[in-house]
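Listed next as structure tokens is one chain, alone, in the form predicted alone.
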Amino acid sequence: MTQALELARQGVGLASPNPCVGAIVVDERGRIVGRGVHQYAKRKHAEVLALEEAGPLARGNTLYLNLEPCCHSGRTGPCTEAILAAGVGRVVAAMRDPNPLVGGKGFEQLRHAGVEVSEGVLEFEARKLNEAFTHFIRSGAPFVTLKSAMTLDGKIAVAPLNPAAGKGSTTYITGASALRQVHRLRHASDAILAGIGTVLADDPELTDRSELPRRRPLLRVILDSHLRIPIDSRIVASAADDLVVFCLDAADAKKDEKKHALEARGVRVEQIPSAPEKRFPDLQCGLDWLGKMQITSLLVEGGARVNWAFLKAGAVDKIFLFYAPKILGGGTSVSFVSGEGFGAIAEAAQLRDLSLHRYGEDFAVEGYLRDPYASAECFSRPAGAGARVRENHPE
């Protein structure tokens, strides 16, 4: 199954808006004699592509894969029938297909044609691989993990953001290791968003610089109530069917002919209604959008404010916070967050199942806001499972 994992792992950028997949087809001298990955591009699944490597030495052998079987038609016919045709004798996966058109019935059908089913090993590792996936599929938003970079006091800049400091002069405050961290962060994800304040500060790209390969582009989002982005901006200048900005949709000439000059540069602009306070975008309208483009994950790369604005909305699944070993101080500093705040401890945002990952000096906070698996059945965490400190070497 650890192996399977790994397969499964190579449809990281790959696979979405589908599961990320492995599938190995195990003889009975214990020898592996066909190998699968699930790519979205190329429609199989990879438990189809495992049994046609294996041709047939998988009759009576044993198929292992992280993901129940589908057993419906969509783009491809169901894999249960696969299975069966092939004549294998026993499927053990790591988790049940949070998709309610399967949900347990892909194994009761290999069930009720005698195959030996085994589920639930490495069921913890299974979920986490494939969490963005889950959440998109019950809920039909992506999932949103919230990441920033700051000193041990929380600090995030070293003034607050403004635009007549210049452009592009951003000052990174881990080192190499946590930033190639980010990137894979970025390349897991099918979207990225900032505020309009990170790009008149630094004027970003926020592209995914893995050099790892993905099925489709990095979408990049940009709040941007007012349409104060500059034509000239970087990432404006990069887009290519890649970058969407929301504002507000309040009548204003000004803000048309804005629309339409960004609009002929390739930038998709969506007026969408306001939140509560009048200041930002309906976040929830927002990722309601982001769904219907089949964007099954976010991560929130913003400011203070735009921080603050997605854990207010309680609109965060989960957060990875790195930290480097600094203190700034300083009463102009700019924190994590801004705004009002929540109004007392117990109100606070609450992490759960936090792991801690170092990267060179700094180190990282994982840890979620939302129980992604609350509604998923059968979900086992291993005993005694709480924090975790792990060490990270990623190169």
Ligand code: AOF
Contents of the next structure:
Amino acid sequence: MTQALELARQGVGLASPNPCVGAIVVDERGRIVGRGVHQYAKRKHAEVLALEEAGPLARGNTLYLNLEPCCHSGRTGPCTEAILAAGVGRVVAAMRDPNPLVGGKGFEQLRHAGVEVSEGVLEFEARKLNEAFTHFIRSGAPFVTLKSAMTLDGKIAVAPLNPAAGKGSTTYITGASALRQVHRLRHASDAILAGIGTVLADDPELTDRSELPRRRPLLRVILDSHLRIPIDSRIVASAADDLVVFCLDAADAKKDEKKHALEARGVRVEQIPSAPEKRFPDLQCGLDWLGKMQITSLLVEGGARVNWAFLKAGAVDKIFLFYAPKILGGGTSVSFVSGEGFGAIAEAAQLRDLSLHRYGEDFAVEGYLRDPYASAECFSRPAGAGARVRENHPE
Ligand code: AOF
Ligand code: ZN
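Which structure goes with the form predicted together with the ligand, now that we have seen the form predicted alone?
In what comes next, the whole complex appears, and the chain from above leads the way.
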């Protein structure tokens, strides 16, 4: 299963909007006789590829894969049928397919036909790999990860973000190793979002510079209620069907003109209704729109105001916060979350399932804002999930 999961990870950036799936066929002497990795562009599901490679050697033998085989017809036929046709004796899977069209029925069909089925092997790792797919296939909206890099005292910049401060003045707070991880996070995401404040202050590109393969370009999303985005910003200059600006739907001539100017440069401008009593786009409407575009995961690299808007709206599924061993201090320096705050410790956003990572001198905290098992009736809660803190020292 470890090897099947390793294969599945090769699908990061290539499988979305489908899940990352890896499969191996093992013969009675324990030798691997077939391997498969699912890539959306290549259509075929992982187990079909592994069975094709194994040919007659699949008969009576074991198929390991990180996701329950599908039993429905989508862009391909049901994998359960391919498994039965190949005469596989035993299927070992890490987790159920959260797709309601499958959701346990794949296992049922196999068992019914006399195949031995084991499920739940390395389920924790498997669920993590496909956490975005799981969220997307059930909600129709992307899984949201809020990422930020800050000093130990939670500061992301020296003074209030100010357009007059000059463009590209950002100095990275964290080091090279943390930056590589940021690009791995971007690579694993279908879309990235920042606020207009960040565009005006930093003139960022918001591109995936991981150099890892991806099927679709990283969709860049800017929250810009009043279309203040400069036509000569680096992000607009580099737009190639991969930039969308969410603005508010107040119609006025000046805004219309800007909209057309942006569209002429290949920028998609989407008017999003405002959240009740606020001059801010309704984030859930924006997320639903992204879901319709088959965006399964969104990385929010917000800026203080956007971070607050997402947290306040309860729109964050996961955080990935980088800390540099520095203390900036200062009453006017910018905290990673602004806004009015939650008001009481009891109301604060509470993180769970924490992992701690080290990147050179820096470290990161990864954690979840929702109970991933609360709404997923088809999953068993792995032993120890909930309060555990994992420590990772990858580099
Ligand atoms: C598997 N093996 O490798 C993958 C599965 O439109 P389709 O035919 O590609 O079906 C997509 C659905 O199939 C997807 O939502 C998920 O439920 C399942 N993905 N299943 O047995 C695979 N990629
Ligand atoms: Zn399938």
